[in-house]
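Next up: a single chain in structure tokens, the form predicted on its own.
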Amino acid sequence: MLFVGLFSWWYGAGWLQLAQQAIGRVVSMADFFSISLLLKTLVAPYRQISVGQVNGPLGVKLHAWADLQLSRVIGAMIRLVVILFGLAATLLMFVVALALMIIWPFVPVLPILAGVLAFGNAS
């Protein structure tokens, strides 16, 4: 009766927490990287506080403007980076939860198979 209820859960109750954590897992890790929100803010300053609005000569509007947009650049270039990194991390979480997902199955097997092979070539 053990076996039956171990078994019922392996392949029922168990596998489905297994996909709830796996996907809760992927979930998390694209959430850890805040993807959404710095593909919103992609071009934003990095690190500004904030300029406002300059007076003065031409000469200091520009220089203003400049720095803005140098600051725009810097912060595109390092929420890129981040992106990329992020978008690659979750990939990886995605590929070993799938990984685990199909090997699942087959782990309660793993040391019948495991006796057989091993007494299977002693001879």
Given for the second form:
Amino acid sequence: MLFVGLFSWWYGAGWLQLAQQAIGRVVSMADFFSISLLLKTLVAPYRQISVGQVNGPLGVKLHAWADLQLSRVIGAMIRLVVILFGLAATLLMFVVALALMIIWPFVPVLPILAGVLAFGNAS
Amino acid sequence: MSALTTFDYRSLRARKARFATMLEKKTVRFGLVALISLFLLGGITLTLIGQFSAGIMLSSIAAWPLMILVWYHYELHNIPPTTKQLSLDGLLAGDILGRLPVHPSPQHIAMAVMGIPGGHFFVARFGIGPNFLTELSSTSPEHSQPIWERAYQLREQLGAATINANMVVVALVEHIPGRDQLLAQLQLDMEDIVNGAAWFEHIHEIIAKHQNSKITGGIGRDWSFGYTPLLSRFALNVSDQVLRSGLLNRDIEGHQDVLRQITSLLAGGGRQNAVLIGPTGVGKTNMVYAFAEQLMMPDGNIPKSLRYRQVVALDPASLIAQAGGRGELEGLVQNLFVEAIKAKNIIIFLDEAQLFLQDGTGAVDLSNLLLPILDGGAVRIILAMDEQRWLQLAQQNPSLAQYMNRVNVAPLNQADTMLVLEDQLLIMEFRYKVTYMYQALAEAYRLGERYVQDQAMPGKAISLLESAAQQAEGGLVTAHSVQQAIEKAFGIKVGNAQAIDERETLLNLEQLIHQRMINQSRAVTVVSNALRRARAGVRNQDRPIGTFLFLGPTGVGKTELAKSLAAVYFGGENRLVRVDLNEFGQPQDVNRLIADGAEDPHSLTAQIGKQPFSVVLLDEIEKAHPNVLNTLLQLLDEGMLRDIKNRAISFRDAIVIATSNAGADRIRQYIDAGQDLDQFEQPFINELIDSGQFKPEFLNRFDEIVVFRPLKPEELLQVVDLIIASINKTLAVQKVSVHLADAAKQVLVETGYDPRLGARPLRRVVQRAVEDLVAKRMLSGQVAAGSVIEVSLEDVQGVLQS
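Form predicted on its own done; form predicted in complex with its partner chain now:
Full complex below, order starting with the chain above.
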């Protein structure tokens, strides 16, 4: 009866738990790389490195505006690189999780499959 | 509920639970790991020697023990309940279920739960030993049903998924015959045990919360915000600290409300600032930490404008240390605020804000600097201070106060304080390497509320628990440890009399007092009885130990009794707090009586605040102004007196003795008429009321009114003996003693007794006569160490005549 319990968990709640864990890891990875935040603030000035709002002649204002745009460009470049890295890492995590999900149902029958393979070769 | 009668020992869940119980043993799990390693190593070896198929097969067999380990880790270790049908085997936690026999009796249940963490919790926290439950629980399986039903009810109440050991322990304790008496021996009642079950459940929630991965924004969280190098140097990043160390914060409605107010103020339009007002220890700083945590791990309730904003607390000490002068300091703070404004994600927190807004030692007034910043609204600010400071600030700088949004943080009640303590002690236990019992928490609340005046709850209980860690017995902080901590801090006796010495003193109090004073037996007895009642724990805890009015002429021993009591039981005459009420004859003198200790350390409230375990002597009470007497009424009634700053000072560990000479002549008349004290005491008190010297409502406040009668001549001789004994005590250092002839004593009594002043001049006369004589003889070399100085009638007469 215990075997029934083990197998029903393995192909039921256990498999589901594995999937939930995989999703959790993918979400954590995306959070680690701040993908959602970086996308939302893609063109925000990086680290506020700019002179900010200035009052003065048009030349000074233009200079400040150009300064701000430069900060935005630098920020967007850095963020894009990190987003790409993050996406790659998250994707890798997803692939590993998917592979585990696929392998999972075969684990209980692995010795049987190996036995069939071994006896098949022997015969 | 009836479905709970179903207990299927052979159900799949019950079998899983028993299998899990077996796998709980480390040796079994180690065996499985060894088996896995063996199969894998064997397989690899076979593969390496060319037996490829056999090697693969052997290696793959490792999958089966591996599956068992995975199963244990993800399901068996914490078997989820069966939701399909309501049955015991479906709802019981796996660790209990796996330990139950086919027909479990209450004793079987007790044995099962006391062997697992839920049971261990009650052993460590409540002192309920394993034998307490197993030996007292019924051995009949028929008696198990009510226990399961109660445990099920608790599961519903606590909102748990399964019936856990903590709930079963509560149910078992409830069904023990004579449980109240047994619990009382552990200083507990049933409500405490139920609270314990909720506490254990909460610990599980904390563990589960910390096991879940946190979503905190990641590496790019702050890239849209500016660098803050200056703030990193001169401020503590509360948000970082909370993220690193975590925060134990119980959901208490009052605190949640404060958090909602802060969030709403800082996110809303208008002035985005808040000033948290509340007494020290109420948890203002903790509120800001909890707020910082919410911003770092935002849920749907946190507005976008506040998400991932960082709370930084300016450090006044490092700012003052860095800046040479006032101008430099203002420049530095200005730069800090500019940095915060530019960074766009900083919320400035000024804890103990008076340090930044008032000049003083370690403090500097930066309000002029803050005003334009608050006016501009470019940076969010949170201040924290107590009500008194806030009122001072509002008075001195109304425009600054106008800019701030006030949020009140109120002290917690007992139930909420206990919840906070339950969380805080996890940190304290880690810090002090001790274990706190539940009884220690309850005692810390009780004693903190009573004796700690300079803080509010929960701070005062936390401070007390921290002090109690030093009094831990074998690493365990008990209620007794807390009592010891408060006894050391305030020099009071809070526990019941346990030590043999103290019990002896209490039982023989009259004799001990009579070693210092003559007669007045009734007064000595009523005071001794009051003290015995207090130390046996049978007195009213909400009043002073005893309140007495001593009436009688001067020099009959009223003050001496108070002094004797202080010396014999309270630990010395310095435990006597004496207030001469003839100095309080004006209405404004009330202020002196209840003055703040910082301004007048000799005020009544200041002295008792420092030393609650005292004898309070209110001398010549009839001379006090009626306003002063009215103020004292509260003291006599409730054992509490509010000082000028409205802090409640407890007199509940003091004996209050008021003395009065009122009607002294009348007492003499009664005595001269040959009446005994017993005969005239009550008529005399009635006369005092009728003559308007005392109001009946005032006299009724005293536990006892005792009339002292003038001393008789033979008693005065005994007084001389007492004075000589005290002189001999002083001379003991020189190894000499004095002995007076009876005739000499008689002369001293005749000379020293004054019918108006009683025995008071006697001490002066005896001291002068004897001490002068002894001094002369010692200086002339007539006295050798170890000798007895004999004083004759002639000697005394000679000294008195000179």
